[in-house]
Amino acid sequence: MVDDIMELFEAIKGRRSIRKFKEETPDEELIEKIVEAGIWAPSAGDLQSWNAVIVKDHQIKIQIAIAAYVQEFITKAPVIIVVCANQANAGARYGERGRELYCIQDAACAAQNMILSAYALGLGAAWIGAFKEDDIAELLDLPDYLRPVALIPLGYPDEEPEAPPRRSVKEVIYNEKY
């Protein structure tokens, strides 16, 4: 026990944002462990409020590039998941609160379990959330309960970034009251 969570701290600590990838495709049964990880991540009421979709086509990736905001970078990973929430799936159960936080919530945590994973299994992501979501939308021809929330462009690292610096545990951290 004591060496798998040393595993998964070496991995949280380890894990950078890849902006720079080989050529090379992650197979299929790669990208489906690595959503398969996002199905296992805590949502509300277990309802697993988000969806996932998987974009290769180099058209797509460069139009998604452009909708947020031209991070060129994007265009060059073999894949992009784009991370959506399903306002419906959490609204019919929790209302307003489920529709614009509680699938927002279950998508971000899907979407760390992917990026962990990505790692995990040798891969390179990162965290996309800055882009113009009803372009993302209407590219992906969404229905407009889905939401997307973050681009994960995904696979094999072609660099080893640095650690970035972090804040200590005592800066965050408020006893009680704030």
Ligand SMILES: Cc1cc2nc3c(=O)[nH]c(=O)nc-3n(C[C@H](O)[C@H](O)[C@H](O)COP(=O)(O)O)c2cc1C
Second form
Amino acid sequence: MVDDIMELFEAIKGRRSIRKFKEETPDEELIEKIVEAGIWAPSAGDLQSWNAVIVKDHQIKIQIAIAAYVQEFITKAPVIIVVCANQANAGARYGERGRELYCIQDAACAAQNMILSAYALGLGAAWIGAFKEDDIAELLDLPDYLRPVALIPLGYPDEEPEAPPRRSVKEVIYNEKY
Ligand SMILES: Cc1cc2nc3c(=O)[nH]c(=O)nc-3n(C[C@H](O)[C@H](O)[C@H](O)COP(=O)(O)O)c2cc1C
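Structure of the form predicted in complex with the ligand, given the form predicted alone:
Complete assembly follows, chain above in first position.
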């Protein structure tokens, strides 16, 4: 158990955002394993109010990169996973809080699980949050209840970035009251 905990912390600290990929496309099996890790994330009421659109088509990747304010490296990723919050699903049970918050949190938890498990499987990924939602929605034929939350370019890493600095625990914590 202690060893398992050490491995988890290694993964949490060793994972980096990867923005340079080798050409090889990861097998379908690996991609499904990564999405499965997302499914095992916590979610409000276990509703798992999110969906994933997997993009491999080069022309669509170019359009996605344009919608992401021309972050060109996205076009070089063999796969892009577009994680979308399902507002209808969470909204049906939880009303406005479900539509505006829980499904976004569900999608974010799932995306983080996917990025972390990609690293554990020897792949690289990044979280891309800067994009025009309407453009992504139109490109991917998303219904109006699916809100794109994160673009995750995915592939075999072709770089080993240094870890950027983190805040100290002391800086983050307030005891009892803020
Ligand atoms: C909500 C969110 C939005 C982000 N948007 C972008 C983005 O648009 N483009 C990008 O290259 N990286 C983006 N990132 C990745 C961050 O830049 C990165 O996680 C941060 O610099 C820490 O580096 P690390 O992931 O290697 O630890 C985003 C991350 C998050 C969580």
